[in-house]
Structures are given as structure tokens and as C-alpha cells.
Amino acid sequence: MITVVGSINLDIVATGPSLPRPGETVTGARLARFPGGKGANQALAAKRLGAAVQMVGAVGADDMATEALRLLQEGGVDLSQVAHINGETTGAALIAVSADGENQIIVCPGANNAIRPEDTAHLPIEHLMGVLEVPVPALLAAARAATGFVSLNLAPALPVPDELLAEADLISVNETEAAVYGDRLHAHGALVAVSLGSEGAALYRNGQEIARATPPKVHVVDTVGAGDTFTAALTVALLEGRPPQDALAFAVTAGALACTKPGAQPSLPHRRDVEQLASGGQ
């Protein structure tokens, strides 16, 4: 069983031909609502990738939450230890997205920033996943509460401890995060995954390359979520007992997979669509 312990969003996505700059309006966008956060969408992404889930989170006891829970409720992942938090909001994202994929992203926490350490170290933790859009505290008593492997997604980029790190049995992060956590990555002894967007991702043990995958080619609509995608296939890949270049050949393939689809939640990719792209399907 993962644990996942981390952000539970409500994503308003707008969807224009391109992204503005500072102080400039950009009209005629689409707008949508999806199921977000980096915590929920890696543990709906473990579930479809076949692993067994719980979330463990807060929402708002308002009308968002009910849409922000509802494709991990008909997923499958294990909401009881979701917690519904009166007096907060549920979690939102405010995202742009521009007509070749790319996106700007605010977040506004509301009650993902209430997770408490007391509501997850007494919880009984085998394997863990973890992000950095809920407390510290509360997900550091989670990974010492663990007892099988720990995976640490330290984004978005945010000052943590080497408690935290020393905790880790795989750490992933993309290029900007990477440079600002710099060498304190790698001085634990964890794996350490690198993800560079199109050109893949690298697999690092104590500052040194093990692996390096690049993606198949597809055609991308949206990145949102690619990330938390190839963060839980890596970590499902894993724990399955693959080999890291098969590992993180898996977790790239299904990264690109789900940029084919608009919205973090319903892009990410079923293990079975992971497979057919692998072995040269369509």
C-alpha cells in the first residue's frame, strides 16, 4: 500500500493562445475545472498505474471539495484518511495554459497548509509519497512513520531539513528545483531523479548517473500533471523491483503520456495506455 500524503486542489484552468506577461491581459482562453493538486494527482497516477492507494489530506467543507475529491473517489484510492476541515477552503489552482502546452501556475493552499504532524504519525504508513504543497512538519512525522520505501517530490522548491531529506529513499525534482537544492540532494544516499522536461529525466545515486531515459514523441495539449505522473511511475516501477533504467524508462513514457490529455487528473495515463506507448503502440 502507498501512502500519499500531500495536496488536494480544485485546478481553474484557462486555455488561450498564448501565456501573458507581466501586466498584460490575453483574451479569448477556455475555461475549465479540474481535480488537482500535486498530492492527489500522484496518488490517482499510482492508482491507474496499479498500485494500491491512500490519500491522506484536507479539504474545505465547501462545494469544491466534493469536485475536487471526485475522480479519486471513482478511482479507486482510499479517501478515509481525508480530512474535511470547517472554517477552510479547499485547496485551488489557478492555471494558464498556452496553445503549444505550456502553463503558469498559482496555487492558493487553503486547507492543505492545516495538515498537522499529530494527524500523520500515528498513521500506520508502509510506503510513502510525499510533496512539498502541505507542511513540512506534518511530512516529516509521515516518512518517519513509514516503514517501507519513501518517496519525496521536494516541489515546489521550498527550504526543507536534512531530517526531511535523510528520510528519503527517492527524491525527485525537476531542473529548477535540482539547481536550488544543489549537492544537499544527493548527500543522504537516496536516489535522486532529475526530470528535464522533453529531453527525459536522469537517475542519480550519490551524485552520480545510473540512468537517463528520453520520452517517445507526442503530441503535447497540456503539461499540467506530467510531472506528478512520471514522479508516481517511477516510484510504482520501483517498488515493483525494476531495474532504474527500466525504472525511469517507464516513469518518462508515461510523463509524455500525459500530456496528450487537457487537465492534470483526467490526463494521467492507465498502465495498460503506459504500456502499448512502450513498446511502440499508439
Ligand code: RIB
The other form holds:
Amino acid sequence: MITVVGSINLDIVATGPSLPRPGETVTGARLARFPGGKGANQALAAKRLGAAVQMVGAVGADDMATEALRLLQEGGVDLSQVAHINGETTGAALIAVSADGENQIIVCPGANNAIRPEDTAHLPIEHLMGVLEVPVPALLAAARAATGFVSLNLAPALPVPDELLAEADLISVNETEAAVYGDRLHAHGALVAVSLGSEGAALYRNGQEIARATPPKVHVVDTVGAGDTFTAALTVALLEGRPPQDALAFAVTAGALACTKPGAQPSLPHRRDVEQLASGGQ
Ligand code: RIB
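Alternative state: the form predicted together with ligand RIB, after the form predicted on its own:
Whole complex next, starting from this chain.
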């Protein structure tokens, strides 16, 4: 069982011709709402790829909560450890997507910030996936409680203590985040996965590259959720005992598929789709 300790958001998405520069107004966009949040996206991605998944997180006692949790619920993720907190709003992300699929995101954490170490320290956690959109103390307590594999997606880039890095078996970051954390990522013996956008990803052990994979070419519609899919797929594949090169190839293929549809959670691929694309199908 994988336990995800992470964020649950409702994504409010404006898809327009281009992303605004600071001070610029861009008009002509379409508005849509999708369930999102890096934690929730990774939970649903892992479930669709075949893992048993429990979500630990928090939403507000508001209408947005139902909308934010809908696809997790329909997808069979265990939500018994998701708190509904009176007086908090459900986390929200304001997302702008351009015609070529690039995005800008502002997150309003709301209830995600209410998760405390007491909420996670005593949970029976086997394998853990954690993201930095919830408070670090709660994540650290979960990582210490985990008896199995600990996968930390250090996104978005934030100050993290070495004691958290030391708990990780796998750390995943994108290139921007890798530059922020620097050599600290490699200091505690974890596998480190760096996603490189359309170039794919590389995997390091003790700072040495041990695998590199490029994704199949796809028509990019929206890259929101691609990093979450990559992290979840890599974690699932490594837990299945697949060798690093094989696991990384699976993860970049899953990440590429997540770019082919709008919205974070609607675009998360199912295992059969990843296997079909990996074997040369469309
Ligand atoms: O990684 C994508 C996610 O980041 C979005 O779903 C949004 O909610 C933000 O958390």
C-alpha cells in the first residue's frame, strides 16, 4: 500500500493564447475547473497505474472539497484519512495554460496547511509518497513513520531540513528545483530523479547518472500534472522491482501521456495506456 501525504486542490484553469507577462492582461481564454493538487494527482496516478493507494490530507468543509475529491473517490483511492476542516477553504490553484501547453500556477493552500505532525506520526504507513505542498513537519513525521519505501517529490522548491532528505529512498525534482537544492539532494544516498520536460529524465545515485530516458513524441495540450505522473509512475515501477532504466522509461512515457489532455487529474494515464504507448502504439 502506498500512502500519499500531500495536497488536495481544486484547479481553476484559464486556457488562452499566451501566458501573461507581469502587468499584462491576456483575454480570449476558456475557463475550466479540475481536481488537482500535487499530492492528489500523484495518488490518483499511482492508483491508475495499478497500486493500492491511501490519501492523507485536508480539505475545507466547503463545496470545493466535493469537487476536488471527486476523481480520487471515483478512482478508488482510500480517502478515510482526509480531514474536512471547519473554517478552512479547500486548497485552490489558479492556473494559466497557453496554446502550446505551457503553464503558470499560483497555489492558495487553504486547508492543506492545516496538516500537523500529530496527524501523520502514528499512521500505519508502509510506502510513502510526499510532496511539499503540505507542511514539512507533517511530512517528516510521515517519513519517519513509514516502514517501506519513501518517495519525496520536493515540489515546489522550498527550504527543507537535511533530516527530511535523509529519510528519502527516492527524491524527484524538475530542473528548476534541482538547481535550487543543489548537491544536498545527493548527500544522503537517495536515488535522485530529475525530470527534464520534453527531454525526459535522468536518474542519479550518489551524484552519478545511472539511467536516462527520453519520452515518446506526443501532441502536447497541457503539461499540468505531468511531473506528478512521472513521480508516481517511477515510484510504482521501482516498488515493482523494475530495474532503474526500465522504471525511468515507464515514468517518462506516463508523464508524456499526461500532457495529451487538458486538466491535471483527467489527463492521468491508466496503466494499459502507458504500456500501449511504450510498446509503440498510440
Ligand atoms: O503539479 C500540478 C499541480 O500543482 C496542480 O494540480 C495544482 O493544483 C498545483 O498543486
